[in-house]
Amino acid sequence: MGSYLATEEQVSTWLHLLAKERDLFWPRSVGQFNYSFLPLGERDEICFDRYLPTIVPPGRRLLPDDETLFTSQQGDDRLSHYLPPQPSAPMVLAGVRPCDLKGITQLDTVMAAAPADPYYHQRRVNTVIIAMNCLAPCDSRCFCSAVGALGAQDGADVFLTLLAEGVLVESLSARGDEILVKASFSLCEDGKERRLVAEGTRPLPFGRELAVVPEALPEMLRKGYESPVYHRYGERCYSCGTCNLVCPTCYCFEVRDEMSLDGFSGRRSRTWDSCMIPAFAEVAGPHNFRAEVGERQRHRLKRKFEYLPERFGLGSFCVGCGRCGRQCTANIDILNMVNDIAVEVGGGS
């Protein structure tokens, strides 16, 4: 594991040979305004630090929508054979900025909690992350630093910070040695003191702040449990479930089973879903355990401020990439959310 300096031009056509190899996935302009992790083509320009967060986060490809489980096919002995989906191919997300790795390496803990879930597993093992480090905020939505997803580097193989003089190339762990092998960049010997240099310009507050420091949330959330301000917000939302659909580190699914007409065979799937769409809590009778919608927003984040963090205790499950608030057509956003909360128990100012 070394630090190498290189130039823009050499690191994209490093990316590129990378993408003749396997599937590597960057950030890419999609329409006006937006951007979307796909593949990278022959001809695609690579932007270092020009775009903005996806509105879809790097790992959903770790656990797609419509994944098929397994699926069955009626043999001629008249017995149901079942047949597992085929092995995911190796991939690169490369472009990974620092609040989406952690949402990854929190993905990776939930996952592998038992029984630890084995389609999101292979396909973890085959991906290689090239991370790119934040020194300015990426919009003005962010508030990773606040949430202490700024400085991750955990799960990355390799690790890429812009510097006046290139760009700084590290690498993280074995995998990061062995794809940088056929790189043509400059050892740096001192690679870590130049991106502690680099940094130390990032502006203070970076981005938005909290009202309360994240280890203060959980007992905060629930002081403010009866709270007025769940059902405030609760009145301006859609019960979409969009902010679920897009956050880094949502993974509710909902699996289905599909018979073909034929009737001789069928696949067991799974897809997205969503704790903020009223039948998601519903269960026979009918009976619905959060059926008003301030009862859903209270359920979201208590599980990204409080429930989550305190079972895996690896700090706040929103990673403050803003996306929930960026995408929602109620303009609902989870960082006002709380600061109303901590205001209104006394936490905040």
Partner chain sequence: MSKDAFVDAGLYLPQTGRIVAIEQCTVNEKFFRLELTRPLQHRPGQFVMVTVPGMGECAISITCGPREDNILEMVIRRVGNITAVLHGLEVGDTLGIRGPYGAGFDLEEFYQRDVLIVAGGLGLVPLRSLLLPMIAAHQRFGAITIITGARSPAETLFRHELADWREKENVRIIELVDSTDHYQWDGEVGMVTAPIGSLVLDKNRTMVVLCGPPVMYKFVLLELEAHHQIPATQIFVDLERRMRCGVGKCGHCQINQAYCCQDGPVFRYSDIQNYPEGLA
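Same protein, the form predicted together with its partner chain this time rather than the form predicted on its own?
Chain only, nothing else included.
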């Protein structure tokens, strides 16, 4: 679990070497202003500079859209045989920011809760994570520090920090050591100290701030259950689901069956779903348990700050990446919403 110091060029060479063996995803520029975790190609340049959080978080690679749950085949005996999907290939998620790293460890816990999700598990144990430290807030949307995600290192195999003198490469696991065998970086005895010094230069406050400490949120949200804030934000919400689909800790899915035209074979898949879409909580009747958009906003927010934190005991499920607010066309920002409720409930400072 050593530390190394390398030039960006050396790290880039090493990453390209790894990318030859398996899919390696690194944030790449897409469109005019956005980034996406895409497979690193031979000729692709690696951007070490500050990149914004990608459109969808890297954790979605572990829970892909339209994932096969099984294929079914009717045999000569007229019985249906259910076949599991092909195991997925090993991959490397590289350039993962602490917020997204925390998102992945949250997903790990949810998916490992009994009964564990076998397909997520299979992908996860075959995934190596190379994380990238943040020394400055990525933009005016982020609030990772406020929800305790900035210092996340758990779950990473290798941890990179951009120092003035080069890239600090820290191995955090046996798998990290394994993939670093291929690198020829010089050892750095005081890696941790150098990282702490660099982290000491972070601006304060780091990004936006919560009006209350995260630990106080569940109680505050219980008090503010009937808060008009949800409905006020809801007035301009499109219920389009973007906020959920870009969230590092959203994992809800819809299940769909398709069969071949001849009716003999079929496939069941799961696709990304969103609790902001009206049909999400609909049941036969028909009855909708969250028919009002404000009720859905409340559910989304309480899942991040109350329901899941209390269920899994992991602290805030919001990792402060700011994606939901950044990508909301209606400019609905979850931090603003929480802070408005804090003011209203009187829990605000």
